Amino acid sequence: MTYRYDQIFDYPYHKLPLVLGESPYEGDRISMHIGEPTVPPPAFVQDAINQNSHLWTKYPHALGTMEYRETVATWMGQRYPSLMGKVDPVTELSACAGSKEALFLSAITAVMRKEKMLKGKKPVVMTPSPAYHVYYGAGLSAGAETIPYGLYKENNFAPDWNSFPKANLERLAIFYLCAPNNPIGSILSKENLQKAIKIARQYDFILAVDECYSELYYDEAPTGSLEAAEELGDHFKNVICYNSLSKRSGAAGLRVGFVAGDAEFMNGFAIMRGYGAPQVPTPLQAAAIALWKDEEHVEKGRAFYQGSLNALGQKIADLPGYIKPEGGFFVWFDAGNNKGDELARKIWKEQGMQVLPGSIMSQKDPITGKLPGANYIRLAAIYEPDKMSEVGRRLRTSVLG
């Protein structure tokens, strides 16, 4: 029998010295493993904290403050027009510390939601491999059956909704999405995006969609999961929706995100933070209000980052593993047939560059029998042009060699 206590040491970045081991490189060494922003926030967040401080002494709402929701359903409106004045911010939206705190605890939800409708049968939550480690911790911690759904190169990284199981659909809690997607850096389309919303409406269980690269795009804006809620009708039911200013502003230790959609689940997700989650302290919703204020930091931030995968992409976009990312900051480089791990111990030991190899970022999925990111190992572009060109060298010649 495997024990949830012994599950939750499945962990990146628990792992990686497992995988990567020990490197005799003597040059500089470069760490791309992790999706850290380098782009910093506006001065005036700092600014905005020191004209605040007299409220570090004040308790912050556990839903944040009314001109911080405020400002977020407007900005929700700007980014999505068809939202323009559809999302409440008193019933439908609430700041958390950032995403991370609000995916893991929206789990805890989903699966109390879901316990009620069951009557006796085990919830189940289902969670994207490769993906961001949290999904799959958040279900374990909230003793659901979790289940890993790969997503593959053959079907343009996006669930395979013909292969689940209707058994599983009809005891699932809670679905995670990321989109764009970490690690792999996909757009979900519109179509998809509705595809999901219809499935989780006809089975009743909580579409959570992780949209925090949602402003790290090149060429179209994605749609929104909300957007495409609202389009359908029933307004966001059985929809929720997660962004931070890690991403879109470099903000990343800032800790100020928000979780928006159903009202119903919203109402359960807000006494669940009122118990375990740690309040956005005043003085820092107020610089956050400032950032999703203000568009020009983003483009900065957007024109530096596509610079950084341009100039990656001039070193190794003629190598058949080369795969051009939609959004987000990460390049998901195929490795070949199970070969990630071997890759990205190469790159440490002969070039001195921590990547994270994609098994890590992987559950094996029940359907496949396969660990999907196996084949392929995840880069984060993050540094200035000349550093990535540095990388794109590097890189290439560990491919190469």
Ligand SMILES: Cc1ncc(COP(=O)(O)O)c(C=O)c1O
Second form
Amino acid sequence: MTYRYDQIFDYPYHKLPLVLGESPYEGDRISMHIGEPTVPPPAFVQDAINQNSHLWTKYPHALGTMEYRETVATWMGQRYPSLMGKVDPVTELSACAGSKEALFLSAITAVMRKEKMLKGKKPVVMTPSPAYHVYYGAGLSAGAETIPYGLYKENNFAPDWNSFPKANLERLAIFYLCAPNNPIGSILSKENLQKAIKIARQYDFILAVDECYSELYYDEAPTGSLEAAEELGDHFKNVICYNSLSKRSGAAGLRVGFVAGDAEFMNGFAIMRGYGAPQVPTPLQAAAIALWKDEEHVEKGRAFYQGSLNALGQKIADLPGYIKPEGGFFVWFDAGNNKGDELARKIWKEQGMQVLPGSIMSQKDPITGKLPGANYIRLAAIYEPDKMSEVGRRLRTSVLG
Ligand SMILES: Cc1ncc(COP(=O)(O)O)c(C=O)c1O
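Cool, the form predicted on its own is there; where's the form predicted in complex with this ligand?
Every component of the complex follows; first up is the chain already shown.
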């Protein structure tokens, strides 16, 4: 007997050893598959936690302290100037224990919202492919028909709205987008974001934009989805964004983030949060406030990842499979037609480097019949430049050898 949860058990890291197998490599092995920051948060985080240790006995508020929410609303206004004074910290913003749980809970909330309009028809959740696996698991867990959509180089890794059946858009409860994108490293243009917002409003679904890599960019700071919505008019209608300190501040273990946007959706989300989500401990919110107020450490982190990406790029930029990332800390390398798994295995066996085959971050695209990540491997550029040069050298040897 299989259950619905069996369909989502295939977590990418469970699949990895099955695809890669064993490696006879005897030298230094390098892990390039994990998407974890390596630049630690500044020391003042610990001071803030210590100064607020008297609050460990208190149950935290489900949506975060007012000070936390006001701090985030101010940060949003500084980062996206057209949002200054525009995000209501009471009705449009909540703390969350990292963006993961908010992304997950949003599918359940959005499905409950859409059910009311569909009068018995099954709601749809659409999730990018390749993608961070949580969106797909969220759609299935919410009991929705969960439909992946492919992201392809030919379309600049943006959704191809014209290819989606109208009948699916009409049942759509929530559509996930990730920008800057994990695993691709692409950024969505303001025009693409606004196109998505207009369609979300036309069909009345929630556009859920995962912006947790928003501060890791290398040329231009990416447009925010709420900024794009505000510019269109109708304020944040149908749009929700997610962010956290995990990548921005290298504080993945702190588990603090925020979700913000459409007040009507946020009302439902707040109800669901009160029941099913972990509150963020108040001393950790205090530490998070200090991090949202400081940009110096963020600039240092960005410069570090830029240095890692540059060092890798210098070794492999002339290879036809190289795609220069615009944001995030991953390189999405094109191994050729359906060759991602094969190259990942080759690199592991010959060079002792574990990279993530794009296939295991993908779900089959029902429109093209393809596994959109099957041509690719993902490398995390999270090490010092010397080590990244070595990574580039090993990758090059396997690609050309
Ligand atoms: C695309 C994407 N979204 C969300 C998350 C979740 O991050 P957190 O819950 O730490 O904010 C991750 C973590 O790796 C991610 O890669």
